Every structure is written in structure tokens, then in C-alpha cells.
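Just one chain follows, in the form predicted alone, and it is written as C-alpha cells.
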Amino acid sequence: MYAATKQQLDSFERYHEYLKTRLDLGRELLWLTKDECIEAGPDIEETLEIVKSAMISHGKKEYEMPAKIGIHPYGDVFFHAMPAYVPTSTACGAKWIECFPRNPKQYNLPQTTGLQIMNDVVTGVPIAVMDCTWLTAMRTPAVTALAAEALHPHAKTFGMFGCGVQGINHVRYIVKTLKELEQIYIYDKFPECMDRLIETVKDEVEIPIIKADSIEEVAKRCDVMSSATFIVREPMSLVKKEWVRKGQTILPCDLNTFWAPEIALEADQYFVDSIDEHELFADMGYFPDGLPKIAAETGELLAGLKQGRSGADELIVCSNIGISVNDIAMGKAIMDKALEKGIGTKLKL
């Protein structure tokens, strides 16, 4: 449990009478689809400095977060609860997402989907429902852009595995931080997600897009590396061990799933997110190899408390599998904006 201060006690207070003077506070919430999100939410800047904040709260322990919990109705798909009390940004709520791979072959729908719950710290009435989806896809590759440049931020090349939403994030971030990159590589198993990926980026990166023919080609050439697939118990070791070299940072947000997991068990240093996440993912058998050692979380290094690399012949893997931290903060900021403007719908409770 956080103890918050004097000055965010009074900040809770404040932002409570701001609420007032929008909502009927106990009686009504403001409803938020995904595209009113989109309206009312932070572009790339400003969410790497939304996450950054969260991020060092983290790292601070200023927060209150427990590992995400999960339910598992089939072996392939997951869904998680994710609450988080953030006094930093006055805010708390609970996301609840979902993971179904088969969605969209199979119904035509979305893999993911889920809806996140904001609350007034004041009084704890909910005060917005909103879509929980975009603010997911802009806050994860923030924090693999924020923790590239903390470990890596003279790199050349950054490669990225996985080419849907997170893949195409993934490149639009990481251009705003390592800021001496040359090439982009990417590799997807289906030609047409690294067009689409490319096309969809086309005005923003100017860095050559490279479409790899080979995951062996991407983590050969690549100072800094990325995957965003989907994540399974077993993992399926298809970046092998001897194609990563001294000097690598590579940022996972799938687990282990990617990655042959003697790469992260005989890394330099293996930094993650959250230690109790990963420590629950361990213990529900998804690092059946062993969980490495960790060295510290990354909001640690964000806030300058923790050493990241230490030599450029290290081998660093840091892996982000999202925190919710981060999504409260991010769903403040949508929410602040939705109400400023009079963006959504209020609801009766």
C-alpha cells in the first residue's frame, strides 16, 4: 500500500471539485468509444511523456499495482485484470482486456478487445467506462521506445518482429527516441503486414523500412530489436541463440514466446517491467526454462535509480509485458481531455 503526500492528498481534493463542475459525481460516468479515445487522446510526445511519468512512479514505488490477473477459457487466449492506483497523475481504475487469436479469422472481430473503468480517488465513484484497446496500442510501444533509448540510444538499426497494430507502433515510436537510427528492419511472416506496415508509416518515418526475408536476417543486423507476436507457455525459440551477438538490446513484449530462452537466461543483464508480473507468469509455467535473474525493473532505470548497460559488449534483454500503471495514466489523460472538450456520452449509474 502507498501512502500518498500531503500536496497529492490536496491534489485529489482539487481535481474531486473539478469533477463536480462536469459530472454529477455517484449519479452519472462519461462513456468513451474507441474513436471518441482517439479524438480525445495524446499523440506519440505526449504519451511517451504520460508513460515516462508512470513509468518512474513505478520505478519509485509510488503507485499501487498488483500483478495482473487472468482467466483462461481456452489454452490460446487470456483475459486480464489490470488495476492501478497512480497518485502521481491522481488517478485510478481497472482495465479488462482480452486476447483471442482467433478472432478475426474465425468471427470476424477483433483479437483484442476490453474496456477500462477510471474512479475518483476522492470518493471512489466510478467517473468514465471507456474503450481500453487504443490507449493499450500507444502506451506498450512507448515503453519499449523509452527503455531503448535508457539502454541502447546510440543505435543504428532497430529491427521489429511482428508487423500488426503493435509492430506498426512500434516503428512510429522508435524514431522519436533513438535518434541516430539509419535503418528499420521488419519481419512478419505474412508479406502483406509489412506492406501494410510500411504504407501506414510512410509519412511519418523517414528512416529506409527494410522488409527482411528472414527472422535470422533481422537479429543478425540489428542493434536493437522488438517482438510483438502473441504470447504461449512453450516457447517457440525462433530467434536462435547464436544469431544474437555481445551489444544487442533486445525489448520483448510477448514473454518469452519469440525468443530461444537460453538468450535472456545467459544475457548480461535481463531487465523487466514489473518483477511481480514476470514472477506470476513464472509461476503459472510461461519461462518453463526458469525465470533469469532480474536486475532491475524498468521504470528503475527511467528514474535514474538503477545502472542499465554497463559496457557496449553487453547483452541486454528487457522485457515490457505491460503494466497498468501505465493505462490509468494513459486513461486520465483521456478522460481529461474528453471532459474539457465535451467529447462522450454520460451515462446514469
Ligand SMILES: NC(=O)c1ccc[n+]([C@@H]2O[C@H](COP(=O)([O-])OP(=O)(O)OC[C@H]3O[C@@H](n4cnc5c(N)ncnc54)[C@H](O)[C@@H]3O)[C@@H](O)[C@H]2O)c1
Contents of the next structure:
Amino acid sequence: MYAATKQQLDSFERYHEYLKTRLDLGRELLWLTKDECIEAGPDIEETLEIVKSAMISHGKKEYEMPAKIGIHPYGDVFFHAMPAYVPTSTACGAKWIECFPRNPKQYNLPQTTGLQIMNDVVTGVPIAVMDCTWLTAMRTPAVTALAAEALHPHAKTFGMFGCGVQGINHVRYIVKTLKELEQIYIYDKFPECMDRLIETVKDEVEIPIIKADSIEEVAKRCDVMSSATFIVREPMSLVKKEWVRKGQTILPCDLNTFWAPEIALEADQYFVDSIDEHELFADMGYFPDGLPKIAAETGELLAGLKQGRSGADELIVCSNIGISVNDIAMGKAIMDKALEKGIGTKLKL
Ligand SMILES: NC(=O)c1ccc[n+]([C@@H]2O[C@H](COP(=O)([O-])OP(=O)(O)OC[C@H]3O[C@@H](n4cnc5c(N)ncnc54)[C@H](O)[C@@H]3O)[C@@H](O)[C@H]2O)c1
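Requested next: the structure of the form predicted together with the named molecule (the form predicted alone having been shown above).
What follows is the whole complex; the chain from before opens it.
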């Protein structure tokens, strides 16, 4: 449990007083659809700031965030409950998110859907409920982009495996932090997903985006790579160990599903967004070959508390499975903007 400072307790009270001017606290809450979350904001630059601040709080241990618990009605799907208390953002709440990889093909529905509840820190009453797919699509690439900046700021090439919701946003975010990028390689098992990515980002990303013919091509050509494809317990080993080399930085969002397990096990340094989360996933059977030795948490790198890359010849893997301090900080920012702009619907409790 984290004990708030006097300054933080004062900020909770101030925020509580502000909320009373916008909502009939305890009797109503703000409902925000996905479109309303998008309309409220924040934009990419603001998201990078919000996520950086939440990650630094995480690195400094100024938070409360139990590792996500889940239910699994089928072997290939999960629901995760993700509560967090982030005093530095005056925020607390919980995300309830589903990941059903079968959805796009079988049901014409997104793989990732869910809801987030925000609560008043002072009284605990719910103050907002919002769709959480957009904030998840925004905060996840922000973590990758910030970690890439910390671990490999002079990268010239970036490779993205998976060109869905996350893949598209990863390309939009990575150009904000890796300022020396010259080429972006993308790969998806469906060529139309690569075309859609290019079409979606064409007005925002000036760097050439190359549709790779194979996973091997991306793995061999890129300094920094990320993957956002699907998550299963048994690694698919689609990226072979012999295709990666010293000096690269690998930032999976999908645990070790996409990568040969030896890559992370033999990397010079293995970082994770949350040790607790990774140990929990390992307990659930997601690292059948063993959880690699963890050097530090991503938040500790961003807070400057631990060293990241210590040489140009290190192979680094930084696995960010998603932590709710970022969701709750993002939810707070969305809610604040919505309250300010009068966006959303007030619902009776
Ligand atoms: N780490 C996090 O914080 C976080 C957050 C959200 C989602 N995720 C994970 O990211 C992944 C992608 O999520 P999304 O919402 O972008 O899903 P999505 O369905 O929109 O995109 C997934 C893409 O991966 C592609 N793909 C699937 N198998 C592939 C393969 N073998 N080779 C190449 N491409 C392949 C699909 O064709 C699709 O375009 C999921 O595993 C999800 O659980 C992680």
C-alpha cells in the first residue's frame, strides 16, 4: 500500500471540490463512449507526457497496482481486471478489458474491447465510466515509444509486427520519440492490414514505410522492433533467434508469443513494465521456457533510477504487457477534458 504525502492528500481534496462543481457526486457519473473519449482527447504528445509521468511514478513506486487477475472462458481468450491508484495523477479506478483474438475473423468485432471506471479518491464514489479501447490503443504505443527513446534513441530503422489497432498507433507514436528514423518496416500476415496501416498514417508519418515480404526481413533489417499480434501461452517462435543480433532493441506488447524464447532468455538485458505482472503471467503458464532474468522495470529506466542500454552491442528485450497506472492516468486526463468541454452523458447511479 502506498501512503500519500500531505501534498497529494491536499490535491485529492482540491480535485474532490472541483468534481462537485461538475457532477452530483454519489448520485451521477459521466458516461463516455469511444467517440467521446477521442473527441475529448488527449492527443499523441499529451499522451506521451501523461504516460511518461505515470511510468515514472511506477518506477518510483508511487502507486498501488495489484497484478492483473483474469478469467479465461476459452483457452485462447482472457478478461483482465486492472485496478490502479496513481496519487501523482490524483487518479484511481479500474479497467476491465477483454482480448478475444478470434473476434475480427469470426465475429467482425475488435480483438480488444472493454470498460474503465474512474473513482473519486476522497469518497470512492464512481465518477466516470468510459470505453477503454481507445485509451488502450493510445497508452500502449506510448510506452513502446518512450522505452525505445530511453534504450535506442539513435535508431535508424523501426520494425512493426502486426498492423492492427496497436500496430497503426505504434507507427504514429514511434516517429515522435525516435527522431533519427529513416525507414519503418511493417509486417502482417494479411497484406491488406499493411495497406490499411499505410493509408491510415500517410498524413502523419513522413518516413518511408516499407511492406516487408517476411518476418525475417524485418528482424534482420531493423534496429528497434515491436510486436502487437496475439497472445498465447505457447511461444509461436515466429522470429527465429538467428535472425536477431547484438545491438537491437525488441519491445514486444504481446509477451513472448511472437519471438523464439531464446531471444529474451539470452538477451544481454531483459526489462519489463512490471515484474509482478510478468511473474503472474509466468505462473499462469505463459513462459513455458522460463521467465528471463529481469534487469529492471521500464518505469525505473524512465525515472532514471536504473541504467538501460550500457553498450551499442547489447541485445535488449523490453516487454511491456500493459500496466493499469497508465490506463488510470489516461482515464483521468480524458475525463477531465470531457468535464471541461461538456462532452459525455451524465447517468444516474
Ligand atoms: N501490451 C499491452 O499493453 C497491450 C495492449 C493492448 C493490446 N495488446 C496486445 O496487442 C496485440 C494486438 O492488439 P490489437 O488490438 O492491435 O489487435 P488487432 O487484431 O487489431 O491487430 C493484430 C494484428 O496482428 C496481425 N497478426 C496476427 N497474427 C500474425 C502473424 N502470425 N504474423 C503477423 N501478423 C499477425 C493481425 O493480422 C492483425 O492485423 C494483442 O495480442 C493484444 O493482446 C497489448
